[in-house]
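Form predicted on its own, single chain, as structure tokens, below.
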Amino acid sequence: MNALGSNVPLKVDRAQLQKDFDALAALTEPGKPWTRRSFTPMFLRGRDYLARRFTEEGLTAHIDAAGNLVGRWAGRNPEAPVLMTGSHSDTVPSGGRFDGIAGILSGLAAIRAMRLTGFQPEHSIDLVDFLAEEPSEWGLSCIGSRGMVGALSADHFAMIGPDSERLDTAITRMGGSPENIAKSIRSDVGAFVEIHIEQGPVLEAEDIPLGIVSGIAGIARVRLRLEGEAGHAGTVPMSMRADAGMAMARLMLALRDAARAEADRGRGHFTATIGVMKLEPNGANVVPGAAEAVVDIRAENDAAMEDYLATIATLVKAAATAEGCRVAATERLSRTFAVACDARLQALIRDAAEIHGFATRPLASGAGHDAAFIARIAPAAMIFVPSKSGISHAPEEWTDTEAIARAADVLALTLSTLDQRPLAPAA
């Protein structure tokens, strides 16, 4: 017997879910599918569609102080902690048909399925489209979720974006009220569950319909600079070179091997990537005199991250020495910490999936999500659905509607189950 009083688990309306995906996919910048960058007119067109759909499904929609679109299904007990779900509708350039929007539309589908049974929740349920989860033109991501939990500072508000517009001005333009964010921090959320596409290859490769996210990786970025001696590519003997490019090549392999070793130690998800690298003077007939790179490190386990960061200095020095070069910089650019998903919520999701007959597996998120910030004020968890070929942030990003609908089925049962259980108010 599930929480709605039926032996048959709810199934969301697949046809309506598909209709909503198609409608939002049509709202894209011309020639750049599927693009709705935050703070743009196209983003607001997508928001208008969502607000209209929220209202059609019986939710009361408003924009909060941080610029988030919130649809509320009012519960019988206005004093009870709120249940929350949702994600984001903004996209990276040419890459957002499912990323983010799957979490909003599956939340809407789950609420619709519950409402059509006549179910009336004890707790209010909020469906949220968080503002600017993707990195914005202001150089900041997760703007709406940061604002909801009190993680936007005066320095953030003063960031300058296109046309010299301050971030606080841009939030106001989205319908928010930056001057009221500090006094609008949510303290009433009892639980948050976010559905998201995996953005990786694991679920598809293992033919598993749902991933239950164990945690969201912390991220560190480190700038590395090696300096040698530039010279003529045809006249400096190989044995007499101080080739910064070769030193960087050694370092890249050493960093990869060290990351693999951390991943093999059984301390959770761990990756290290060099996606930015430049040589100086960058001439085809010149031995590189300098090489610079940024390494992106992601770890589910903060101790593993710290161990790796401590190892970098040794690896940099060894690579430089081997090629007769010197270390010019090892600079930590940024560091965020890992967020563990709530164990109780993970168990409830697993139980709901089992009732529906869906296999699951635990899976860490190597990407950042709004859930990482909401976890500061409430227990939080995530459900992943497979991404075709593991592709995301690209026009080819694809997840079948049925795959997302399965997650929405599980979300409906998870929310209705949570609604029948006592929830501690947010701290």
Second form
Protein chains: 2
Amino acid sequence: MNALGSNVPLKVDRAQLQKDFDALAALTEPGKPWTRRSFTPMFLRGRDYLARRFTEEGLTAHIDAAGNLVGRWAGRNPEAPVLMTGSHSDTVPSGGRFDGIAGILSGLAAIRAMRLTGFQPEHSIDLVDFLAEEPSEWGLSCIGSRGMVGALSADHFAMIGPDSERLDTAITRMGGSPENIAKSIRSDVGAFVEIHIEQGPVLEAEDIPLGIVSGIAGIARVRLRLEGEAGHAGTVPMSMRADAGMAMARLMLALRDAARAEADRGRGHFTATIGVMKLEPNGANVVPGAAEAVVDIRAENDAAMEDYLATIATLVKAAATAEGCRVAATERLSRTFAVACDARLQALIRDAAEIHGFATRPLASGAGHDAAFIARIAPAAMIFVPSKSGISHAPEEWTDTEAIARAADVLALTLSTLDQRPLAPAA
Amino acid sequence: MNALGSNVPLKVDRAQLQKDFDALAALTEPGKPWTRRSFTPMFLRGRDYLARRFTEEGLTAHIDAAGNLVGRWAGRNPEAPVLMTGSHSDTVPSGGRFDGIAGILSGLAAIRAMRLTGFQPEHSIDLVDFLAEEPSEWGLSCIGSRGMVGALSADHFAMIGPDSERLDTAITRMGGSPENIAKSIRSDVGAFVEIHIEQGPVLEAEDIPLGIVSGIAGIARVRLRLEGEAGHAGTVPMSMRADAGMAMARLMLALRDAARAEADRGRGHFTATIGVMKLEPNGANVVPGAAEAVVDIRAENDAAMEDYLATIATLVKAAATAEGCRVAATERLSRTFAVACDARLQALIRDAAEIHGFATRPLASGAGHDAAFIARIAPAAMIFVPSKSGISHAPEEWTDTEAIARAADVLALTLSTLDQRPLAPAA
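Switch from the form predicted on its own, shown above, to the form predicted in complex with a further copy of the same chain and output its structure.
Now the full complex is given, and it begins with the chain already shown.
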């Protein structure tokens, strides 16, 4: 017998879920599928749809101080810790139909399913559309979840976006009240579960419908600049060159090999990527005098990240020296720490999936998520659903509705279980 | 006793040479040292100065059909083959004070020195400022020397430059008559000698004042495109990547290693350079899905070029395969053949330098020059002077006036020798 008092595990309404996906997919900038950029009129149209649907499903919708759209299913005990789920409805430019919105619509589907059984939660359940999870034109991501946990500073508020608009002004325009953010930090959340597409190839490759996220990787970005001697491609003999492009090519391979070795070491998810590289002056008839790259490093284990960051310095020097070049910059652009998902929540989700007969596997998130910020104020966990070919942030992004519905099935069971047997408060 | 009838080898006028360099350096686009782009008003101001100086030194100046400025010192025998020298007065944007103009001013200095002795040549001597040697806004280089040898086609004439101007219209604007180019192909040239800065580091490194050019390298350009699978930098595990950037890094090193091996093989000057490379989509958080590069290959030996071009195909496939990527393009963008400098002229120059007490070394030209085109109609040779740090096409380009004057000393002796003992006509 499951927590909802039935032997048949509750299934969410697939047809309604599909309807909601179709409706949101239709709300995209003309000729630019799929684009609902935060802070734009199209984003607000998406939110209008969501607020209406929240209300239809019996939730009370409001915009919080940080500009998040929150739908509340009020519990019988207003003093009990809130159970929270949700994700984000904004997209990258020309992005997909699932990244973010899957977490809101599956939360809505889970709540609908629970309500249709006549279930009345003891705890209030909040379904949240976090503001601006994707990198915004203000140069910041996860604005709403940062705001909810008190991670927005005066410097953030002063960031400037399109039309010279300050970020706090933009949040106000979304219905938030930045002046109240500091005093609105949530301390009433008992647990948070976010459903999200994997954005990677693992679940599809292993044919497993659900990933239970073990942790969200810390992310570091390091800018590397190597300098050699620019020269005429035809006149500088091969033996007299200090070709910064060759030093960078060596470095790229060395960085990758070191990342592979770390990933194989068993200290959790680890990646390092050189996605940005440029030669200078970038002329066909000029031996490159300089080369720049940015290394993006993701580590589930902070010690692994530290080790790798230390290794970079060694590898950069070795590559430069081997090609007669010099290291002009090794600059740490940014660094966030890894966030472990709550082990009790992971176990609850695994149990719920098992009742439904869905296979799961633990999986780290290499991408950042609102859950990483919410984890600062509450036990947090995530459920991943497969991404076709691992593609995200592109029109080709795809996840079957059935795959998302299964995660929603598990979410409904997890929330109802938590409602009856809440996690013990943190010591 | 030298050809001018004296035991003291003739020295050109250093002070006048310096004056001419200073005057030309002053004729540059304001705030953009040193820029005298072909077909611009500033270029014409440079030519006005040159035409005036040609006349002052007793030459008759005119613009030929291809838009070249030609100064003629008429010989006693109008039927005798013409001895020709010169180079170009146009520059790249923000280029140097020596590339090209050194060949004109040293030619002028040599003629001045010969005239001041009272020497009267048997053969007419032409001093030429070839039109638009540097790549022009019309997308073509060596326009004047091409025109002089009949290497301008109707397709070339139809090329479009700034303000939608056709190339033939622009040549007319420079004083040329494109309609007469075809019937003006020079068949009266007995020998051509061009003085030019080395644009490379060899003479400076070996402390040798003069390079006698053995040949002008053939040039090929090949575009390479590798494709893998773009993916999220955080979510695609290291073991599941097809990173086109890594395939390109491998390829860059393999191409370079193969070029080094060829350069060491003793088949003459050989270089291969990857000066242009880009990753796609070039985002810090995206595993590159594609990478493109252009390889610039220069070979004094055409067989070495062919061997290398064949090797590229093998190396591209190997690099792609090693990284799970595929070869999307191996496209030959252009190909010119090597031009050997005339062996008799090289020997004459070497002898003249020896009389002056200047050390020389044979040296290939990895850069293209007007001489490569003139070689189609006459025995041609080049004398290189050292480039400080091998730099050219940049404001830092530098060669001492004394170094150029020495080349002019050798040129004067070479021309007077040729006047008395012309090369035998080609069989």
